[in-house]
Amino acid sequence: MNSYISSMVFVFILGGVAFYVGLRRRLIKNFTIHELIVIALFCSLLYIAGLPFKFGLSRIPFIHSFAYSIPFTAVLFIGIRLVPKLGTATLIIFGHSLLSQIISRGINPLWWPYALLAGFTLEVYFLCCRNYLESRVNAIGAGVLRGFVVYIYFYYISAPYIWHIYYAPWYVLIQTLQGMTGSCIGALIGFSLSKPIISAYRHGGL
């Protein structure tokens, strides 16, 4: 329990740092109604991207972290590229988490730090790089970081505290490496696919 509470403190500090730095650099801007609709759409698309795993693909041993990370990261990064503003990553990830809870097992605030950490980590990374997913290298770095943070936190903090399930270190290592690799591939796919989508979005009247 102590590790979970400590992690919550860390998550809120991380979010506070992102907000403070964004405020100092005047990067915090209001979202338009259109941008909020796009963000809501990508919350839904992230849920759709995970449906194959809810329907049985997750039962495939050992490779589910790799397979799940590819479509999730690709869809997430397309959404971020469409609305490249501080806060977009957090809104999409946290919105997807709430949507998944509402549809499946109901609202459980114990999972919120997991989603917030995933969003805040990307926000801080983009702030440190001064690059909000504008280059392929930045996308690769964000993908690898996302995979590392979310799987380490899930296996060492969320699952033991919420589910009372404990994983062997070798298993956590394998899943985390798979998550980092899958997220890296998903980042490359998302970055490539986002180019024609952004072109259509900005110049096609969408």
The other form holds:
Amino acid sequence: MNSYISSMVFVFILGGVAFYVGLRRRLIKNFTIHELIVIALFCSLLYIAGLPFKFGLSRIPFIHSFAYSIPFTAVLFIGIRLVPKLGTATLIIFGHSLLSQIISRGINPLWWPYALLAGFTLEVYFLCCRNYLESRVNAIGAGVLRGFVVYIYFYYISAPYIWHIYYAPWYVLIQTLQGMTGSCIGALIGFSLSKPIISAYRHGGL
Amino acid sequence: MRYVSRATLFHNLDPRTKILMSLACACLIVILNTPMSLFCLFAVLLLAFFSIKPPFSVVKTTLYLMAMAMVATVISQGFFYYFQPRTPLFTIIPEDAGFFGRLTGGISVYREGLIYGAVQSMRFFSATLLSMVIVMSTYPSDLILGLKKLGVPEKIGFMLTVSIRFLPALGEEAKRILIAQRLRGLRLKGLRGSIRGFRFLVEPLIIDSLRKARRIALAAEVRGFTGRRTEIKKLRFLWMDWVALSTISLAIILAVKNRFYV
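For comparison with the form predicted on its own, please write out the form predicted together with the partner chain.
First the chain shown before, then all remaining chains and molecules of the complex.
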């Protein structure tokens, strides 16, 4: 249990650092109503992207991390590229987590640090790079980082301390590698799909 | 899973009480560690589940989900059980069998792991039942209002409200795009077809949804919307909320005392 509480403290310190640095560099701007609605749209799209995996594909043994990471990362990164502001990643990921809890899983605040960590890590990464998915290399880096952090945290902290379910290190390694690969592919797909969407979004196609 | 309109005790509870109860139950799922205590929690939540009078189809789905969770947990813990002592029932990959054997240190199914998995699946069952009770006895908008009253920022509450409104529209739109593309001769069979289908679906779906988002935002701004929510429905704590909160607090205190101070 101590590891879980320590991880919660770590998550909130990481979030604090990200938003403190963001404030100091004046990178945190207020989100307009339109941007908030776009972020809400991506929370819903993330939920829809996960549905085929909840209903069928998750039963395929061994490769669920890979299969789930691709559409999730692709949709997430399109959202971040549409609203490239500090806080977007956290709002989309945490919003999606809350949405799926309200609609299907039941509110459980013990899972909130898991979603916040995924968001805060990306925020810190974008802050360090000073690049909000503007290049393919940045997208690949963010995808790999997301896959690594999310799966390691899930298998070493969330599952053992919330469900008391333990996994062998070799299994965690294989799932994490799959998650990183899936997220990397998802990042590339998201990056390429976002180009025509951004073009339509910014130049009057909408 | 969706809201089911009934007049039961759980339906009448304040959403804040349900959110706090769900937090307390989530803590209990973590704290309790004996088979008997986990079974008691499961039994109480099973009673709560049947008290909201779920439709038969939901009961069937729940039983199916539970069976799946139990099988998955028993199998995974049979393989990954690492506490000592452990008794291998049979070995699938011996320790000295090539690269995979060395990487994994051998894969066996352990008897204690199977039992541990069966006990741990009570946690899954409890979590599943709890989520069903809350989701089926509360309107999503009431849950959002409850979260807001408990201190979740208004922007997140607003986002969640809009997200819930978007979901059915996105489903309809996706269906419409797929039908249009099939009529134009797009074949979606096989893995290649699915990948092409995903690509051809995502772009128009997002572009069309962004158009809707812009319309909603314009309508909101024109009407002077600031993001602050006014409430038609006021939340009120009744005596049954206090009883529910007291009961769950007592359960938490007893669980903590038994786990850490005995």
